[in-house]
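Consider the single chain below, provided in structure tokens and representing the form predicted on its own.
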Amino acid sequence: MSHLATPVQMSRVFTHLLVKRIWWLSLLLAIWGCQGPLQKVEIEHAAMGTRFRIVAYHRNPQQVERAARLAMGTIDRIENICSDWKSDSEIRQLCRTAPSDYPVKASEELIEVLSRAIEISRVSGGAFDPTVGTLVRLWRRCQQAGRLPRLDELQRARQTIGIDGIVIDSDARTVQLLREGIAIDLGGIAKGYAVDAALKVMEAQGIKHILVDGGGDISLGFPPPDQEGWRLELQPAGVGNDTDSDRVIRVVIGSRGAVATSGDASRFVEIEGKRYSHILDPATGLGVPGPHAVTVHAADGTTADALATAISVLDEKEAGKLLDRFPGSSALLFDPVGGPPRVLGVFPGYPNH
């Protein structure tokens, strides 16, 4: 009996320490891993009529896959819940049941974007909207036609425009419209808001340096390894020539943050010898004129968004007031004509006076 139970027991410490051996080996090839290279990663996907791209740096290219494809989704969502163009968005079916004798239950998103829309309305006395779709519509309208709206349209359509007839209960998660046929257009904020969800999905998924950029939105992680910050090429495309090299802004941004670039550059109209841009100006429901562009830095890309919507339409003493309400907030206004732009406030890595 003695030589048998002999075997056995030394078998169990043989087979004790070759698991013990291979879950060092195994622990020493993982920090061998963590310890690789950072690579590369970029990533497009279509959405919300643009193209939205996802720059990343990380050790495992299938990791920063799979965190994209969660962040993408949540981008399709998003685009669900805010577009003017899909019917049956959760924004149009909203819009459907005004005026509304009671509260209607309202995603986590909605609310979100809607109440950051209606804080940027008010600080900035209304230069941004986000009840101008009738006007949106009736502008669409009238561009197709080759013609500006007539002054009985106009007033029409501003019937319906005001954040007063909005009513928010956050807690609730709930939205009631008290006025007949207003429309709600989020087109000015719901990409910045998209890239800070996107962005957010990544870097909960373990990816820190990152950049999501949403057709011209641009919302920052944190920047390349080795690197003092992302570098950025600002173009003004739409303004002057936008084939000069020399008209390109190029600045490197360290700290986390967003940045969103907000003009005419492809989206214009020239009626009787006039440019108009697609943005409108909620005084006169007209498009803005053109040529412009506007480029905003601000902390995150819903606030960035919307501010460089509103400061389309603003002229400059007006939209350096509008930026001291967001500290830290800053503009580039690219001049038609040529030469630097003009700055309002400290814009990061660009030369501010």
Second form
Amino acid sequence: MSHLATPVQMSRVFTHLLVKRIWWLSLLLAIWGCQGPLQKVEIEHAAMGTRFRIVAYHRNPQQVERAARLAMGTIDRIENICSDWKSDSEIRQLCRTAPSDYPVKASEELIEVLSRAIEISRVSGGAFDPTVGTLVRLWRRCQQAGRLPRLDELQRARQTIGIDGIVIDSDARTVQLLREGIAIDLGGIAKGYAVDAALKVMEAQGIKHILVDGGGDISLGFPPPDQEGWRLELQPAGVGNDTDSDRVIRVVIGSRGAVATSGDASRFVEIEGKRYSHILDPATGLGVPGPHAVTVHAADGTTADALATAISVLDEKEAGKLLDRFPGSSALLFDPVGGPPRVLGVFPGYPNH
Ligand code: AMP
Ligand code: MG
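How about the form predicted in complex with adenosine monophosphate (AMP), since we already have the form predicted on its own?
Up next: the whole complex, starting with the chain shown before.
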């Protein structure tokens, strides 16, 4: 009997060795993936009329890219739910059912963001009001015409406003809109909700050191490795002297949390010599007098975004009371003519409080 291997046996041995090698190589790559140097990865994505940016530190950039693709997909999904600009968004479709005798099925995200909007509307005494949509549209029309809304126009728009026109059943996942012409505008909260959702997706994919920025609405995961916190530059453009670099406020935020800025810097109108914001005071139906800017720090982006919009409408005392309802939250109120901001609460990493 010959001890020489047949060609078939040789080929089997060769295949076995090859598989073994590939297995070892994969194992080495996996170990390297877990122990290699941490790398900073930055990914951008256009959505909701702004640029979203994800910054993450991880040993495996491909894993970050995969996770970021999922996170950006979630942001797009939230835009398709919440957008006031897309006529086929879920919220626009829902508003077309008003007034409705029956509850309408809604996505989990819409129920969640709408519930948060209603909660913040209640505690802010209506300064934040997601049913302000008809007034917003009237304001935009008048802005284009360069005039203030007439009294009769304001009165008509006001009839569509009020959170008592929305009935949510979270268990059944339905919304019923009772008031004719109600227009829900989630523009003051949706970006904060989107950065929170993107952060959650990234964390679920095993990425911990993350920042998600939706054009000033920022949700923070754990800080960059070996650093005490995320270094943020807050620049209230349009307030005071824009060219003054001293007006840039640098903060280091160590804990997880979120920051949101509301202001009229890029979105204001001048009518009869007065400057007005795109944020409306629901009590008057007019834009908040500008210039104004506020940055809020809160536990999550949804809260920070809505509070920043609400505080734009409120005076300092009312703003302080509102922040008291959200333990750990704080705000920087920028001075229209320059100088350091006033601080409500303890703003993390801000040296001058
Ligand atoms: P933000 O930039 O987050 O302050 O959101 C501003 C957007 O919120 C506006 O463009 C409107 O779509 C919407 N909005 C305006 N005024 C209010 C208000 N008082 N409450 C809730 N949303 C508002
Ligand atoms: Mg907001």
